[in-house]
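One chain comes next, on its own, written out as structure tokens in the form predicted alone.
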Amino acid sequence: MEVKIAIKRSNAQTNGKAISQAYSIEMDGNRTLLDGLIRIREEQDPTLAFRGSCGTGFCGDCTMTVNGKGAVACRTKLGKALKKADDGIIEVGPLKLAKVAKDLMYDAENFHWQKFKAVEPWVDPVAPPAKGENVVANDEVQDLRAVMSCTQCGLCDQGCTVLVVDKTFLGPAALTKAYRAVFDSRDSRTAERLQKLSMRRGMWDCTHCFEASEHCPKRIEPTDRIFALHDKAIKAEAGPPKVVHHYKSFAASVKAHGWLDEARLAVETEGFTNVRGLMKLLPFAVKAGIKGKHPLPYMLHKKRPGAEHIKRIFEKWEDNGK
């Protein structure tokens, strides 16, 4: 079958401006896009630049944008891509959020490796027992293996809504790497890691949009991994004070009254001793009053019907050590 592919190309000569260049090849629809790009480079244009290694979706090298969406080229069938293409032409370009080196090749050092190095995703083990090695439970091993199946394809970062506006954010890929060390019971630096991940542009900048999980081809659920990091930091009180206060106040308010007490949440998030922070809340309190919203002191906050059932849920959760 005839396959038409339009590739966004750029290099030093184009000053980074992408130009679309179309190619036409004869190829079976069951062959992959990576196969098609190799055919174009070998038979039509040897200057075409792209990455590709394993050809089986294992290495993550050939990630690019196909018909406007992130995709792994060696796992993308030409026939299926053609059906989804506008005007019968497969549109191919580099990852949208990565700096382009040339054509379909992006700067992996800035997009991946510097952030991976920043989270130090290796285990610094505690000393093993005198007789034997550190033994890890099977459930923990299975969970870590799922995370370790990440191929660094970058599609979770491609879908991240925070990276769109702030490329210095660690991003879901690096945070998933961090999860691997934080949740390994053999590691000796858990508290230190959680403190580092709580720094500015770290894990607390995640907006919980779940786009990272939607884009992950390995179903590693990066967003859930970030949630787990948050929970562990809260329990260890390793997050920023405001974050820890916020979570605890939210839970205490709902447990006590069956629904959220916004006034209590705002005050306790800032902290009773943080006079400067509390003063910053005054303009919002005045505006709320003007709008007819007069939050009561939390000791006068009314209970919601059925609050006792919600309280029992909290107590059961606490009894189970969760």
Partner chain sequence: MPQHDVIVIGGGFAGLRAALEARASSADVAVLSKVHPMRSHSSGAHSGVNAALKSGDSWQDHAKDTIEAGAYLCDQKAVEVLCKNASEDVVALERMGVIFNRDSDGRIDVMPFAGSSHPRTCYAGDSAGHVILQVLYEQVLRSQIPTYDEWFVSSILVEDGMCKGVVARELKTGQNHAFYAKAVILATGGLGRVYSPSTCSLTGTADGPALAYRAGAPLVDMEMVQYHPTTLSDRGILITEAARGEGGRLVNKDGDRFMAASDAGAMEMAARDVCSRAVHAEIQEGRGENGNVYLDLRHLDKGRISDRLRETLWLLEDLEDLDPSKDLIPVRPAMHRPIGGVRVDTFGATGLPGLYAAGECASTGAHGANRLGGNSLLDCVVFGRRAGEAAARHSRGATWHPPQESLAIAETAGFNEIASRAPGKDTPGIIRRELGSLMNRKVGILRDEAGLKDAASVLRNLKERHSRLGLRDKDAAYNTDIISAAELGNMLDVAEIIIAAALARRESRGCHYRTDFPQRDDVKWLRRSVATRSTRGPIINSAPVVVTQWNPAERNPAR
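Numbering follows the first chain given and starts at 1. These figures come from a predicted structure and were not determined experimentally. If you superpose the two forms and keep the largest set of C-alpha atoms that fall within 1.5 Å, you have the rigid core. Compared with the form predicted in complex with the partner chain:
Annotation: Cα of Ile313 displaced by at least 2 Å between the two forms, core superposition.
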Contents of the next structure:
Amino acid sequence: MEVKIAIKRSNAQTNGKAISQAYSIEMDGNRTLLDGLIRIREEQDPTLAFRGSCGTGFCGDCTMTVNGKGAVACRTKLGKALKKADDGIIEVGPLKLAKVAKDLMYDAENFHWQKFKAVEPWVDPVAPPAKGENVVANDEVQDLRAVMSCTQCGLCDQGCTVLVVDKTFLGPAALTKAYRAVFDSRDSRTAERLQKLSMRRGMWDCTHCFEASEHCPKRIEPTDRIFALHDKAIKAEAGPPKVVHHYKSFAASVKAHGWLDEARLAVETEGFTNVRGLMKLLPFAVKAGIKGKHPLPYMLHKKRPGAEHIKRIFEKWEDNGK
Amino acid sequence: MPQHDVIVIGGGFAGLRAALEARASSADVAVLSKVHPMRSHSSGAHSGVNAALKSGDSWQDHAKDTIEAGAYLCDQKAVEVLCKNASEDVVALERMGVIFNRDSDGRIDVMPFAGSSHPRTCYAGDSAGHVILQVLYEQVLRSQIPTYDEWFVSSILVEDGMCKGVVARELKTGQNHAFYAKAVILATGGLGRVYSPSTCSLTGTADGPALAYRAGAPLVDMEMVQYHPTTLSDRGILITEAARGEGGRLVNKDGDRFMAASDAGAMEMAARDVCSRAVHAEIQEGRGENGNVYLDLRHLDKGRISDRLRETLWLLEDLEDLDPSKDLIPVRPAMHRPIGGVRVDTFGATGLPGLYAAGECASTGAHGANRLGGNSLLDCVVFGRRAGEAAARHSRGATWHPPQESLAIAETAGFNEIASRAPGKDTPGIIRRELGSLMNRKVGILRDEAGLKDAASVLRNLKERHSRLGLRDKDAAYNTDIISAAELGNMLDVAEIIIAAALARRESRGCHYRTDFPQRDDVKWLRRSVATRSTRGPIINSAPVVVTQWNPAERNPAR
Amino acid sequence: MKYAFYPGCVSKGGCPELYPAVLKVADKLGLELVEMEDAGCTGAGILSREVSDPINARTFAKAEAMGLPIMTICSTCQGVMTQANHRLKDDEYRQMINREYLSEEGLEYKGTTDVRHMLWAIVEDYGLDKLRDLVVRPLNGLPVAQFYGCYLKRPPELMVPKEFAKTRKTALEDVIEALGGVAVKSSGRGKCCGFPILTSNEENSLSMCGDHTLDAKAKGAVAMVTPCPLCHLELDGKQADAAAHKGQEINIPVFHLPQLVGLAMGFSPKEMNLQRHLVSTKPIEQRLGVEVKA
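With the form predicted alone already on screen, would you show the form predicted in complex with the partner chain?
What follows is the whole complex; the chain from before opens it.
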């Protein structure tokens, strides 16, 4: 079938401005977009720049924007892409959140690898066994393998709502990579890692909006991995004080009353002794108070009828964790 | 001008393993790779790594299987090194952080693989390659080894009969730089792009063998090109051997398990060369469908498959809308891996002082005429480690002077010459496509003299066209056109050697099957073919096979 | 139509204007709400699932015993509950939770409770045609930007499964149009509002709030509507801060879903507690011809 592809192109001469160039190839719709791009480069236009390596979805090199959405080109079938295309032309461009290098190539060093390195994703072993391999449960291995099936394709980062406003955020790909080290029982630096990952731009800047999980082509569920990091950090009290207060207060409120006491949460998040933080709450509280958009003061907070049962659930969970 | 004790070319298994070992030996080592290391073809290795870890198995059994699969063309000393070191090197990988599947005791689990007498392949689901590559890269970061990502090496600097570094082009800027080094390790991986289709990534363009050959180091066993029996339809995408290890069956269009005719004992677990020829014959004789036979996994336990073949299932879903618990998988053989490469000893030394090679671009002779599944990753970690160690040792001992500056300038000028030519109708891609198709048709699973001569003559024409090729891309930054042209030059040089070696070997053995000489001939051809460069093209000589304790015998086709 | 009503914390806490509006609108629609007073917090994605799954299982078990589906009025409650409910479909996991956490209270969750957001209840159970019939004060082409809240959209296979794709993909748009308004497609409509990181990174949170509200305005919307009170806390409550952060005036009123429905059904702004918003809704009230007392 005839496949029309419009590619956003830019290079040094265009001063970073993209121009759209249309190509037409004759190809089976069952073929992939990467196959199509290779055909264009080989037969029609050797000046077209794009990345691609394994061609099977294992290396993560050929990520780009297809019809407005992030996609891995070697796992995108031409026929399907054509169906989703406006006017019967597949629109292809570089990844949107990364800096463009040329045509479909982007600045991978800053987009992927600097952050990958920043989480220090290697295992620093505890004292290895005297002989042979470490004994590890297969369940742990399977969980880590799911995480390690990440190819650093960057689609989760591309979909991330925080990276849109702050490019310095570590992002779901790097945080998922961090999970790999934090949850590897052979690693010796768990507490230190959780501290480092709790720095500004780290795991607490994630809004857990599930965009990352939606966009991950390998079903790694990056959002769930970040949740797991949060849980672990809270248990280890490794987060920034304000965040730990926030989480602890949230849990304490639910444990005590069965539900959330927002006024208490706000105050405890800042910390009772943090006068400056508490002062900051005041304008909102006063403004909201005047308007009537304000929670009850926590002294008046009522227990829910089933609160004691919820408290029991908490106690059992805490016992299980011990 | 960057300078290091040891420079590793290539960021896949062998390269990263070599770099780690060189670093552990206190050498100042750097990795230079034309793609980011994590984009290396190693990521696409699904299967696993062989090691006789379990009781009842032994390195000797492993060696015997390797040698039988290699049709007795193996260098048995190299086989011994490979198999004796396997357990320790695999355990070392585990300790670095590789997450091999575990048995119920929490120990590394093994699975059966074609051609192996025991279950021996340590695996990580069906993505061992991707997992091991990641862990090696993690360790490279941990060791603070500098990596030059997206740098293309165009030549090796040789002066006074010594390798003194390389010339490389930075993709990002288009700048050429000389890298001086006391030792260089080639770990550039495969040459699959010489064939089309191939299971190899786009990066497998024979760079290492071509660089070494032009620098004066010989190549060996280049006629041995392995076809994998099960690749997905006409896509050149591997369906892992683990699918058969788990009990997958090969059937023809009538649903018959045709492997019974080739090897009723081993059936689908016959060695790769045997299996590929059987599939090829089935299709040729009209019992396939649309050029394929079928891989049948429908009878296998769904839960087990969804764990063990997780990545494969997604691949099939994404690309073919297939569910192997209900559907047959259309497969055919396709070019998979060269068995030959840059001739090296078991420490990766090429014979040119200071130049080492390891992994898929090199050949110690351990794989003979056909490689056992699961031995490829093992080769990379064992021989990669040893090459790293040896190169570091060499860099400490060498009295070394930097080369004359004029040397690098001349090499750079040679590389850039193509940029000054006017573009014509040809592109690197057009020539490559013709090359790939030619090699698959005439230098593939079955070969004969007429076809090979034909191939040699067409190849001369392709080389001639390449020498006139001009570039359309005039950019300095991210000019992939010039890289493609250089890669094509590498592929054409190596293809010429493959054809010459295949013409020379007038027998059938392992991956090399001559329809005009269908028998194995131990009297004349228990010899390895060695290619060296001359002004008139490659010269093929032969060298004896090193035999230690396994005397050449009739091959058990199951192994 | 009868529901076990799960109001969540915020409709009585940070957004006290929401709860009474829901009761009034539900009453008018004939949705019978039996409030679950004895139900715990969902965990809101803050509590570990290890403890929030049992708490939610308890809530589901209670609704199951009542023989009613649960109705939520918060995207976050809905999202967390749908996900927990999905995990609890696994027999082994559910039985473990029953055994370890619920049996002491004599409860058992069998896995049959349906959890539905009020938005879905309106579109799927009540019906847009019937809703149209109740409109006495049509929005008269008022351009309103819909803002779902991320938890009502994701993960898509759970929140907008194939069988509900028709109704849920554009539920909010459809309601706006049924009320006589024009749905404005802003780029942030399915995104996170920024609320969850207000504590940890206020700057980014305000950037997100600013981007979403400014984009809605740029696309021509004069108001926004959300089915999530947490989004409301951010988009309304933090809008002034976001404006300061962005150095741009914003001033776009944000309605809770039931408030917009209620207004169109003839309730007064007071009855919908609009005076409690931080960003004034007066311009909209005027535009709709609602009598505004001096």
